[in-house]
Every structure is written in structure tokens, then in C-alpha cells.
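Take a look at this one chain, the form predicted on its own, written out in C-alpha cells.
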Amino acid sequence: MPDGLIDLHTHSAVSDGTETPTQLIHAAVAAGLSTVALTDHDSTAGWQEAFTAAKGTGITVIPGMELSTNYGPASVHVLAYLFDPNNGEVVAETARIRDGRLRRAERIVEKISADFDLTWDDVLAESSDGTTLGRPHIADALVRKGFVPNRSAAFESILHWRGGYYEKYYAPSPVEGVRMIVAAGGVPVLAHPATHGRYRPMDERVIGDLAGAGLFGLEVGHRDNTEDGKRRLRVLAKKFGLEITGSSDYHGEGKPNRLAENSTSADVLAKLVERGSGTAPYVGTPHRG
């Protein structure tokens, strides 16, 4: 694996980024990246544009996607790297995951909609072909017709889950979710674990049943968690033999996070490749003379 900074968690316009893969890949050149992350929400859809976009800069991308689960009230993400695309479980479960999302977005416009001047139309508008829809798309739709001032102002109040807006949707628990990406030649990292208290049920009893299920790691280096979390975290991936990743979970301009703001090392990152066996890292080796 090539030196240099290594960020293991972006998003495109595939899911809820504001850049394609392509301006993604530049903007991690730019940034002076050596290795980047594909992470999209529960697709892989993104993975070949990126690597074309990558041919020829020198810069290294990792292959992944953000998966969700389910843990009681809370959502719960699972990053996965380095797995087979077309394992069959994968890609039933991606698409099981991607419908319950646009069924939920459906219900979730329908509530604001009494309230707002929203519709399912203005939410289409701020997506693309192909795009794993949810969210981000709202809140997006809200900013364009001037009900908030950006995407984050949006989940703080209109999208908030005390909002009244708040609808659940379909995922698998997180030990299935690191079952599956394990059986498919995936190397899972539990995704910001102990952002803003969210994730208060994840405690150590179940860190120890991801950790048998094959969990990988922790993403501690994440700007939405907590000092304390980290420290708990820490700890934590030291009981159960955990390795330790930082990310920018960067989504062009949908949020304030920048690239290789938080980095994961380079002895991590060869591990991670090590016991990845579903699918290769990218190596756009650069051009000579």
C-alpha cells in the first residue's frame, strides 16, 4: 500500500454525496490522498466509474459501501470493504435495504407535505439516475424550497427522529449485517459507533458479539463522536482485538466534513487489505514521463 494520507469513508451522488465518483476521485487527488474509500449507502453502483476516474492519478481506491442496519431505535452503519459485488446475499439484502429507503422517503414527504409546501417531485429533483434515495434528498429538497438554510439545519429540526417526521425502515442487525459482508469476502468496520450519544445500545456486550461475527474495526477518528465515546471506543477495540480507523465521511458539499480531515494508518490499511477477499483495492498507478 502506497504512503501518504489515507481516508477509508466518502460518499457520492450515488447515495447522498454531492459530487459523482469521478469528481470525487479528483478531489481526493487534489486533496493529496493515497488511498481513498468509495463508502456509498448500500451500493456498489459507483465502484468502476471511480476506478476509471483513478487510472493514471497514482491514487488508491478501496471499494466499499456503507451498509445499514438496525439496532432497536437506532440506525446503525457498518462500513464494508473489499467484498464480491455480486455475492448473492449482497445484493439482495443492497436492494431490500434500497427499497425499504425510497418506501420510507415516500412516507416521510407524505408527513411533511401537510405541513410544508413539499413534494415527492421537488425530493426526485435532487437526485440522479440510479441514486440510493433517502434523507439527504429531502432535507435537500427543503434547503431548494428555502424552509431551511442547509442539509444540516434540516436533520436538526424538520428531519430530526423527534421532529414528527421520523419514519424506520427495513435493515438487518448489525451482527447480520457483519455475517454477511464477512461471507462475502468483506472486511466490516463499525461506522462512527458514539456519535452524540446516538448509539448508547451499542455497548461493550455488543462490540464482543460483532467482534465474533468478524467485525474488523472501529472508526474512532470521526468528527461526530465524542470525546468521551473515543476514549470508550478505544478501549473497547483493545479488549476485543480491534484495529482503529479515521475517516471524513466527506459527501462533497452536503457536509462540512473535508477530506482526510481524520486518516486511518497505513499499517491498518494493510491489514484490511490482507483479509479482504471478495474484490482487489484499485491501484491507479501513475502515468510515466
Given for the second form:
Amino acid sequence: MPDGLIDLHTHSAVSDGTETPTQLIHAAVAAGLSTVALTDHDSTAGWQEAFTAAKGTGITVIPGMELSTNYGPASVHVLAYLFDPNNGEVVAETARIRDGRLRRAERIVEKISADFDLTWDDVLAESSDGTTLGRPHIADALVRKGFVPNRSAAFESILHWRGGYYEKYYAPSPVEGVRMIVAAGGVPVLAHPATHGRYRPMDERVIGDLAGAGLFGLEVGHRDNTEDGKRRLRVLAKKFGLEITGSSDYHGEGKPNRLAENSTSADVLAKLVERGSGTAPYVGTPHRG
Ligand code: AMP
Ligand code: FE
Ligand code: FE
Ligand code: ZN
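So that was the form predicted on its own. Now I'd like the form predicted together with adenosine monophosphate (AMP), please.
To see the whole picture, the full complex is given below, headed by that same chain.
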């Protein structure tokens, strides 16, 4: 593996990032990354464009996805790497989740429209066809209409899960998600498992169950994990034989998170690549002059 920083969690405009996969790869090269994973929510639609953009740049792209799962009332995100994007269950399940997200966004907008001058067309104008829709696109519409100054302000008020307009959407359980990814030759890592709020800290029993289902690692290095939570996660990683990753969760201008603000060791990346069998990493071998 080449020297340089490794960032295994980023979003493009295929989901709720603000840059195209091409722009994201260029930003990753400019940030000095040796390896970047594209992990759009519930979609692999950006993979080919990312590979094409990486060609000749020297960067390695790990094709990935951030899978939505539901654990009771909590939304739990599972990062998935190197799986087969054509696996039947993956194709069907992610389509079902994206469809659920679309209808859920419509329900949220319907509720909001009772109090604010916001229409479904306003939200559609903030995304392109096939985008995995989420609250960030509703946030962008609220910003454009002048109701909030930016995405973060929207999430702290109107779009907060206790803000009065929140709706859930269909997603499998975390254990089902991990099993599905492993069956598709992929490598699952639990995303930001120790954040506050709706993405609540996962308890020990659940992490044990996920380890039993084939979980590879825990995303300990993430700005939303609490310091106390990170300490707890390191203990649980040791206990269950899980690897530790760190990543930025970059969303372009959609979030303050900067590329490489957290990173993963070359040693862990090597094990991850060794484990994955559904799709190979794309090595953008540099042009020689
Ligand atoms: P959803 O998936 O529709 O429930 O929306 C949650 C997504 O919004 C997460 O994946 C985050 O990346 C994004 N998000 C959460 N909080 C914020 C924030 N404060 N600013 C911008 N984006 C956020
Ligand atoms: Fe996101
Ligand atoms: Fe997430
Ligand atoms: Zn993310």
C-alpha cells in the first residue's frame, strides 16, 4: 500500500455530499490522500465515475457505501466496502431503502409545508435523478428559501429528530445489514457508533451480535463520537476482535468535516482489502512522464 493518509468515509452528490464523485476524487488527491473510500448512503451509483476520475492520479479508491439500518427507534449506519454491487439482495434491499427514503422525505415536506412555504418541487430542485434523498436535501431547500442560514442550522431546528417534523424510513436491522454485506463479499464497519442523540451509542450486546455476524471493525476516529465513547469502543474492539478505523465523513460543503481529519492505518486497510472479495479496489496508477 502506498504511503499517505487513508480516509474511508466520504459522500458525493450521489447521496448527500455536495460534490460530484469526480470533484470528490480531485479533492481527495489535493488533500494528499493515498486512499479514499466513496461511501454514499445506500447507493453504489458513484463508483464508476470515481474510478474514472482516479485514473492516472495515483490515488486508490475503495468502493463503498453507508448502509442505513434501524435498531428500534435508532438509525444505525453500517459502512460497507468491496462488496459485489450486483449482488441480488444488495440491489433489491438498497432500492427498497432509497424508495422508502423518497417517500419519507415527501412525508417530512408535507408536515413542514403546514408551517413554512416549502414544496416538494423545492426539494427535488436540490437533487438530481437517482440521488439517495435525505434530510440534507430538504435542508438545502430550506436554506434557499431563507428559512435557515445553512444545513447545520436546519438540522438543529426544523430537521432535528425532535423538531416535530421527523419521520422514519424502512431499513433492515444492523445484524441483517452486516450479514447481507458479508454474503456479497463485502467488509462491514459500524459507522460513528458513539455519537449523541438519535445515532445513540451501541451497547455491548449489540456490538457482540454484529461481531458474530461478521462485522470487521468500528469507526472510532470520527468527529461525532464522544471521547468517552471512543474509549469504550476501543475496549469493545479488543474484546470482540474488531479492527479500528478513522475517517472524515466528508460531505463537501454540506458539513464542516474536512477530508483526512481522521484517518485509518495502512495495517487496517491491508486487512480490509484482504477480507473483501466482491469488488477490487481501484488503483489509479499515476501516469509516468
Ligand atoms: P437522513 O439520512 O435523511 O436521516 O439525514 C441524516 C444525514 O444528514 C446524515 O447522513 C448526515 O450526513 C447528514 N447530517 C446530519 N447532521 C447534519 C448537519 N448538522 N449538517 C449537515 N448534514 C448533517
Ligand atoms: Fe450523510
Ligand atoms: Fe452516517
Ligand atoms: Zn456518512
